[in-house]
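Just one chain is shown here, as structure tokens, and it is the form predicted on its own.
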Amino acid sequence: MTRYAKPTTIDEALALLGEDRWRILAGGTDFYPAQGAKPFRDNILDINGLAELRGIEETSEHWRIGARTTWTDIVRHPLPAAFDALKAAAREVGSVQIQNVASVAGNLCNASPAADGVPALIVLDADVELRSARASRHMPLGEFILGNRRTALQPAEMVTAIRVPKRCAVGTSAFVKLGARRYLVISIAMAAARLVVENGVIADAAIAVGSCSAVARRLAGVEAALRGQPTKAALVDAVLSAPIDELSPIADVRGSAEYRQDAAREIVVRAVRAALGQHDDKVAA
């Protein structure tokens, strides 16, 4: 027989999930659509009356983001101008009605290619809080989620958090989405940056794109091509000219690979500059 429960505090929902197989339900923006008109066959664990998952907070190492917050949340939480990609990319996810229930841990979960809050959270170097009833551990974002729908989440396990370092909290940072519409819309590419400027040069660089592999990634070679670099230089062909050897693309209806490919320098210009302050949206081809 299905079971349902709704439980109020994190060790009574580690305990379930340590007895028998579950599906957790936070936002159910993901949940409902995947289950469609399908009769419920596995456990749902209801995590919506676990009140302590909810909420940003600063500690003295971290910022920590409880699995439950939602994108509106994010949104008007004030933070560090480094998480202005993040709140960025929070307006993109799905319509305001979706921000304000869909949750930042079951957009990782999910674990889709076109996932909006992956990017910008790989570049503040963000990693993942699992529990199970006997073990807490951490694991970075980008070792989290392994591929298209798949995850290293234990089936005892469940997220509590996700949490940014804070040493990493630093610089300007822009989202940049690539779409066939301009609302409600699935990426077919997106960049997210983010920059430390000192004296006028590019001190560091973190750049992440999504939707053009399996999984978002870190683009080692724009990075290394963007430290150094006075601010007034020419960045558009350092980003033109970098290696983007993380990246493989697919073709599906909302584009070609080569396309795709081509788009996700574009975007990543733009989320350079934009973090720069620089809006101009005259990129070379």
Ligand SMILES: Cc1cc2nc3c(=O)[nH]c(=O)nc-3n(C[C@H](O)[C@H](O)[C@H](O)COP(=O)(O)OP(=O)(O)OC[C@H]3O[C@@H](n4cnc5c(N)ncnc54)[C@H](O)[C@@H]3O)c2cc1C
The other form holds:
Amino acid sequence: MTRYAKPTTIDEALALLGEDRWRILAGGTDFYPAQGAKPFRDNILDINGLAELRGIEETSEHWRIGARTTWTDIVRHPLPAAFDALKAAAREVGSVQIQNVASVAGNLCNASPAADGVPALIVLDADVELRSARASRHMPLGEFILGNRRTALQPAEMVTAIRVPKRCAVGTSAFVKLGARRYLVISIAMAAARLVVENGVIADAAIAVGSCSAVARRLAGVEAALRGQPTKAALVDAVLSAPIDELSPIADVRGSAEYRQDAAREIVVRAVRAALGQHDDKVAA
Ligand SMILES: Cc1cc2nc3c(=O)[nH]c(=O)nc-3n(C[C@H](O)[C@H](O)[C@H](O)COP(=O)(O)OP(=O)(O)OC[C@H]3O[C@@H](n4cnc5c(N)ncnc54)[C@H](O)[C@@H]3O)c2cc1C
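Any chance you could show the form predicted together with this ligand after that form predicted on its own?
Shown next: the complete complex, the earlier chain at its head.
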């Protein structure tokens, strides 16, 4: 017989995870569509009673986002400008109704290549806090997501938080999503850019693209091409001529591989310019 449990403390949840196999239920916005009309055969661990897992906290070293924190919580919480890309991504996850219940950790654990939260968190060098009854560990987000619908989560573990190191929560950032329509749409490609500008020069750049590889990727060649560029320089040229070896887009109903590859470069340009407060109408066609 399948079990259903709704613990009210993390310790209780971790003890349950240690004694049986469970599917974790958070906002349910990926969980229920994946389940469809099939009968439930797995035990369900409903984490919606874990108040401790919701909210954003500032510690001496990190910004700590509880696993159950919703996209609406992200939008509403005052955060440094480096989080603007994450806030913009939050506003792009489905509709407002979805954003009100869907959690950040659910987006990461579902491990869809089209998860909008991933590029915006990767440019912040976020890591994932994993806890079991026996241990606690942290993994860089880029290592936690292993592939399409695959993560490094172990059976007795759950994600309890996402942490952003404060040293990376600097600069300005932007997120650009490309979909077949403007609203309530799965990404064809999306880009996040975080830039640190000192004396009119780009001192540091973090750029990531999603939906163009099994896991969203940082673009090292574009980041290198941007570092040291004056913000008034032809940044479009720097992005357009930089090597992008990290992407391996597939063709599907939403677009061809070639279209995705070209579109990715264009939305990176737009994200970079938006992070610098420059407007799209100045972007070369
Ligand atoms: C209509 C609609 C539109 C959508 N549009 C978008 C979109 O535009 N962009 C986008 O990125 N996503 C979109 N989504 C997907 C979804 O809303 C997000 O991925 C959301 O963040 C998932 O969070 P959740 O809390 O609902 O996760 P759930 O559905 O509860 O769980 C998702 C997965 O994560 C696991 N899980 C959840 N929390 C934990 C935890 N703490 N530890 C370990 N495992 C955990 C669950 O077991 C499950 O496998 C959409 C969904 C719907 C229904």
